[in-house]
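Just one chain is shown here, as structure tokens, and it is the form predicted on its own.
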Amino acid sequence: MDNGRRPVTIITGASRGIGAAAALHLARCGHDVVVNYRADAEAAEQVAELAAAEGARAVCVQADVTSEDDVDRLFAATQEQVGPVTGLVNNAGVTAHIADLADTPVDVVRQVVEVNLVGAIICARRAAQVLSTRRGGTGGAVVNVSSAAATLGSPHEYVHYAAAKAGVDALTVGLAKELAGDGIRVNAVAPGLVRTGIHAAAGAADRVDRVAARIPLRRAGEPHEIAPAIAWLLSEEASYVTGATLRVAGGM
């Protein structure tokens, strides 16, 4: 992968929160970035402009990560507009609803599993096809954004989300072993409670302040505190790291 060119990294769900912070931090680290978004084009453009101000080539590509055709188009657009893909940050995610599982509509369960797990699998699958040295690629790295919920279970909040993120952890371990001989490293970051819009989108705008006291560090994290972990796992400094999940959760 080290051919003297800038890394080209796709960040899914990068119009806000951890994805936006990752795009900006990676731009500062010398990456060219593709800011993927599903619906908020204006927010994505703002992220791309900030990344470009850091010296990166930065483009926005709309794509629904749960659609195979959209994901194929996302990778093709990256190749055409920026250059050969070297990395993927599988960040797109949603909680959608906070309640006991018994009170969570099935369509919400399906949405959460589709975005957080199926979407991650579809994107990782395409990255494997494009990056694999055995298939003609130059190698690279994938970082999945999991969650501390994967091991905590998140009772009375979103056990379906926790289950989907546990699937992301299994994806990370299995795919890392599967692709180790193909020049691709696969790792994950597992954030804890982070101050992003995902909580308000699920109808619980006060959740961060309400839950922060449970965390050993006694505060929520900020998106910019997660981004460096993602960047490190993508970097050559982590060249012997694959199949790992790095917990960034304030002690949870």
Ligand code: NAP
Contents of the next structure:
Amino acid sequence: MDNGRRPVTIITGASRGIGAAAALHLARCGHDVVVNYRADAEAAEQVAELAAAEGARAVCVQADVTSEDDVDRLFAATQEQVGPVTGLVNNAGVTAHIADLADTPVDVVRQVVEVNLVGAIICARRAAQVLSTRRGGTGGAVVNVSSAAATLGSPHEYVHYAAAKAGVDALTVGLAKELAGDGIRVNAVAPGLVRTGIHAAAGAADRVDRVAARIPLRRAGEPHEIAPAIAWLLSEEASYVTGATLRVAGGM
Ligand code: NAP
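Having gone through the form predicted on its own, I am curious about the other one (the form predicted in complex with the ligand); can you provide its structure?
Up next: the whole complex, starting with the chain shown before.
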């Protein structure tokens, strides 16, 4: 993949939070970036402007990761507007609702599994088709954004989300093996509690401060503390790393 060109990396769900921090950090590391978002075009534009100020080519592309057509359009727009894709950060995610499973509506369960797991699989599938050296691509790397929830289970909060993220970990292991001969590395980052809007969007704006005391490092992480792990896994420095999940969770 190292042909002297700038890497071209798609970051899903990059209009805010960890995805936005990853886009900015990758821009600083020399990537051209595609800032994907679902609904908030204005926020995505601001992230792209900041990335461009770091010297990157940066474009915004609206796409719902749960839609195969949207994901195809996201990859096609990247190719047309920026160049051949070399990396994917599978970051888009939602928690949506905080409660015991017995009190969680099935449509919320479906939405959470659909965005966090099915969306990640659809994007990873497209990346495999586009990047594979056996299929004419340049090779590259995928980083899936999992969660410490995948191993903690998240009782009384969102076990269905934890189950979806455990699926993301299995996707990482299996796809890493499947694509090792295609010039594609597949890894994951598993953040713990991170201060983003995801908690308020699930109706629990106070969750960060409530849970922080249970974390060995005694505080929530910040999005900019997750981004370098993502960038490292995408980089040539991680050339012998595939199938790994790097936990960035303050000891949780
Ligand atoms: P966030 O601040 O709520 O941002 C979520 C992003 O995902 C937004 O850009 C949103 O776009 C986008 N998105 C949501 N549904 C989408 C869809 N169907 N298609 C495309 N984009 C979609 O969340 P975050 O905390 O940064 O979370 C990022 C990732 O880290 C998620 O996978 C999450 O599960 C994981 N994570 C977070 C934490 C944490 O404590 N924050 C901990 C562990 C893991 P719009 O704004 O346009 O809707």
